[in-house]
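In the form predicted alone, a lone chain appears below as structure tokens.
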Amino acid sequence: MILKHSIETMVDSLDQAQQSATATDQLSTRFGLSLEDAYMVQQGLFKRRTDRGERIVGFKMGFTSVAKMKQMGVSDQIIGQLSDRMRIGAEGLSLSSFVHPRVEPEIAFRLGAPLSGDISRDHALASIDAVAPAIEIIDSRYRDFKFSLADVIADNSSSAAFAIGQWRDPGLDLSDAHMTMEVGGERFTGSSSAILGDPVLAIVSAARLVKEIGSRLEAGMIILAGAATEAVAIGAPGPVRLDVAALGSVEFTVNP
């Protein structure tokens, strides 16, 4: 395990990069960074954010796509944290606040009960209070958008912002919902089945991972289940919209 002062140095580096929207060197090029160390850095980053008045409202899942796991050479999911100030409001998104912003179409779940540890799909399903279409904005703070697995975990699993549509009844079958995202006048399509074959399984993974990092999912928290397509770069200001069959839509405006 890396010494505490080195963890703080890494937290400083990523915190400054996020706040100034400027890229920084990969941590793995400067430190021998284990996955345990990486989650310690992530926790340190969010300690800084909560100290500045942010409130943790949930978690995001990463590597829930089999194709993405193969691309990165990993066999498990990763997790990042969501704060209230990461949620996009009516004012939209400002490009100047990000380094390499990309958008991903997702399903959001709101929990009605706390969860932690190994749970079944049925337990996860019973815990869902509401479901909604969602768009996550990922933004690696590393130079050239290049990173190792430990790097991306330390950098809050690249999570930067999110938008959520209207909450719906959790009884909808979302195992294979068609999803269409429009970015910069282009249309990208996918299916919710790309999310672990069933988005509800993202909650199962989230409950296990939060216990491993010494936390838990609380009632009222939001879980972003993971991307249904590859991330799409935001090249210019304009509207971004996602439509999910039977679930509805979510959209926001990208500003300069």
Ligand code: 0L1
Contents of the next structure:
Amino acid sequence: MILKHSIETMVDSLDQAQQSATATDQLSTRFGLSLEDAYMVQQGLFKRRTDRGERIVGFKMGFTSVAKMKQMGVSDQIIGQLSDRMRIGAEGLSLSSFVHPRVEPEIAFRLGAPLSGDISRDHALASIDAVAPAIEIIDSRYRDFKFSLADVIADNSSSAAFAIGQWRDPGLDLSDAHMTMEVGGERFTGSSSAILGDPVLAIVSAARLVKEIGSRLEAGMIILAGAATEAVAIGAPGPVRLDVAALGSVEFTVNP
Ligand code: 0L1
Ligand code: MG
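Show the form predicted in complex with the ligand, please, the one above being the form predicted alone.
Below, the chain from earlier opens the complete complex, with every other chain and molecule after it.
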């Protein structure tokens, strides 16, 4: 395991990159970084955020689609954390606050009960309090959006912001819902089945991974299940919108 002062140096590097919206070098080119170390850096980053007054409101799941796992040569999911200040409100998103943001069409779950460790799909399903369409903004703090698996975990699994539409009661079958995202006037379509074959399974993975990092999912927390298509770069100011069949829509404005 890496020394504590090295973890703090890595936290400094990513925290500054995020706060100044300036790309930094990959940590793995400067430090030998295990996946365990990487999650310690992620926890350190969130300690900085909570010390600055942010509140943890949930988790994002990454690499939940076969396409993304293949792209990175990995076979498991990764997890990142969501804070209240990462949620996009009516003011929209300011491009200048990000390095090179991309958007992902997702589904969000709100939990009605705490979860941790190995759980069944039925248990996960029964724990859902509400469901909503969601867009995750990923923004690697690394130059050129290039990183190793440990690098991306340390960097909060690239999570930068998120938008959530109207919550609705669970009960809808979301295993194969058509999803259409519009960015810069272009349309991108996919199906929620791309998310682990069934987005509810993202909750099963989230419960397992939070236990591994010594945390747990709390009632009221939000889980972003992962992307249904490739991430799309936000090239210019304008609207971004997602429609999920039977579930509804979510939209925000990208400002300069
Ligand atoms: O699915 C994801 O949200 C992946 C996040 C990490 C990899 C990336 O930045 O594309
Ligand atoms: Mg995502």
